[in-house]
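The chain below stands alone, shown as structure tokens; this is the form predicted on its own.
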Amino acid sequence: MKYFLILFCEICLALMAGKGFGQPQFIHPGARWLDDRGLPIQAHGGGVIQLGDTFYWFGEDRSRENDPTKRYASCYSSRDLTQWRFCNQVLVLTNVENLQLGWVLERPKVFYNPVTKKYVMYFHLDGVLPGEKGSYKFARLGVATCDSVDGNYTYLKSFRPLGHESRDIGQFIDDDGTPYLISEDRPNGFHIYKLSDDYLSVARDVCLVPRHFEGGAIVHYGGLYYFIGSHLTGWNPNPNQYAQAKSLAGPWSDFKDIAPESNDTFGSQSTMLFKVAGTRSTTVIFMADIWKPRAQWDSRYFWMPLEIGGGKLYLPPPHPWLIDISSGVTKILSP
């Protein structure tokens, strides 16, 4: 009965708005999300930027047909955050750092520099060098650039920010346009780095959040900064937590669960907090991944609007939902 209700609502919306790609649809957390070609979206561990009236979603491309000796990042575009057009495999990376088999490219995030007119991609580059044992020993930031948002990005370099290890990364662009990189330093915690003027390196360490988290994400809402992180449990989901502060430099509050602990964040792991400021409302979307380690190409996405404000943050249970980009208003379909 629930399925037919959802289908009926979508049909009604399509009839009201007109047929064709680009019309409003529900976002279904955890369901297969298809692009304009009818293929599953490959944007895992990703991030979204907005340029004018268009959103661009970047992430790890884990398609089964990819060359196993290379690593891929893809880009999709949308005007409604619901229906996505495949743009390009914007980064196809060979083993540029001579790492052993099993090296990784994870969590690509793209910034646009309005001064240099360059698009700068950061990602977690990791593995082990020949003769080493273990995994995730390289622990560096990878950097690639492009002259167009969905063009072919060129690898520039890798580095450890201010000498610190870097594993999971996140991005945050403040309301004034200042770009920040969130970077996991396994021995110490999460760093919030301000990028340099050319966006190609780190200018300074704004804050060290001394918690051992992955999947770091930040949003500025209602005069407060909110930080979300995921515990270190590998592929297994866990109760993601949040803290809040008046400044990125802290002090940060105690961390609390974003949803009932027993739900393990509904099987997902945070990757980004994306804010949509409309004419009537401002919505913060919790972007997360539902990982399938044995079928990574079929890993799913968990997007839900957060209940946020006054220092509190809550992730509601997953239900199909709509967002109107112009007004910023969301509608969650009741169970």
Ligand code: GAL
Second form
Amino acid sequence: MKYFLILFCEICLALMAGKGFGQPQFIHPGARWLDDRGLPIQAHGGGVIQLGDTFYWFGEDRSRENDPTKRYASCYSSRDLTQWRFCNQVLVLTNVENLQLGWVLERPKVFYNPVTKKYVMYFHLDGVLPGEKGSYKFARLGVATCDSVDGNYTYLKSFRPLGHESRDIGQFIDDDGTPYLISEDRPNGFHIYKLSDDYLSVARDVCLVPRHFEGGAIVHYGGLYYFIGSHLTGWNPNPNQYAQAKSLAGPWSDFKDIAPESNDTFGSQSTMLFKVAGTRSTTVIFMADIWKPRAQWDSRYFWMPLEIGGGKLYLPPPHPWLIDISSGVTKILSP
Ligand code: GAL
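Now that we've seen the form predicted on its own, could you pull up the form predicted together with the named molecule?
Expanding to the full complex; the earlier chain stays at the top.
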């Protein structure tokens, strides 16, 4: 009975949003999310960019059948942020930096440079060099480029931005198109770096916030910048927090929980804040990962629209929801 009620509500809401029947219009936070091939989307620790009327979602591809000596990033495209078409395993990386077994490529993010017409992918490249002990010692940015959004990206280099350690990265493109990288620097805190004109390196450190956050994400909304990040608990969830500022350079406010502390962000970890500016409403989507460290190929996605404005922000509990891209209006299915 409950199932039929939910189905009925889904159909009504889909009709209200002007969509056709029978299409899986709802985003179900935490559920297995299938692509056009019927396979679970592999875009973990990812980021979404919009080019024209198409969205591209990049992220870690942790498919079980991947070659265990390589690391992968994949790209998917969509016009509605809900139904995704697999485009390509855009980066298939061999161990280019002579790291020990267990090296990682994490949190790939792609920027389009309209001047050079290049697509530039940044990712966290890590591991340990021969003779070293521990893990995550390399702490560098990796860079790969391509002439088309979903073509085969070519590895270019790795580096430490302005000499600083860099682990989790986040992507922020301001409303005027200026590209920024958020980077976790274990000794110091997190940086907001502006990219160079060719996007191939970091031009300057816009702000160093002396607080430790991973999964850093920023959005510009209603004249304020909002930052969300997660505490340093590895794959385990924790209460993600936010701060706000009038300028990216700060000062940033105190950090507060985005949801009741005991929920541990509903088991998820931030990866991006994505703004959909429609004709009727502007929606900010909290994009996050629900990690399954022992079955990474089955890690899930947690996307929910935020309640945001006036310097405050709140992540509602997960329920199926839909978004109409042109109006920007969202509807959350009430429990
Ligand atoms: C998380 C981080 C992930 C991954 C993981 C490894 O905190 O956000 O991207 O690096 O740690 O334990």
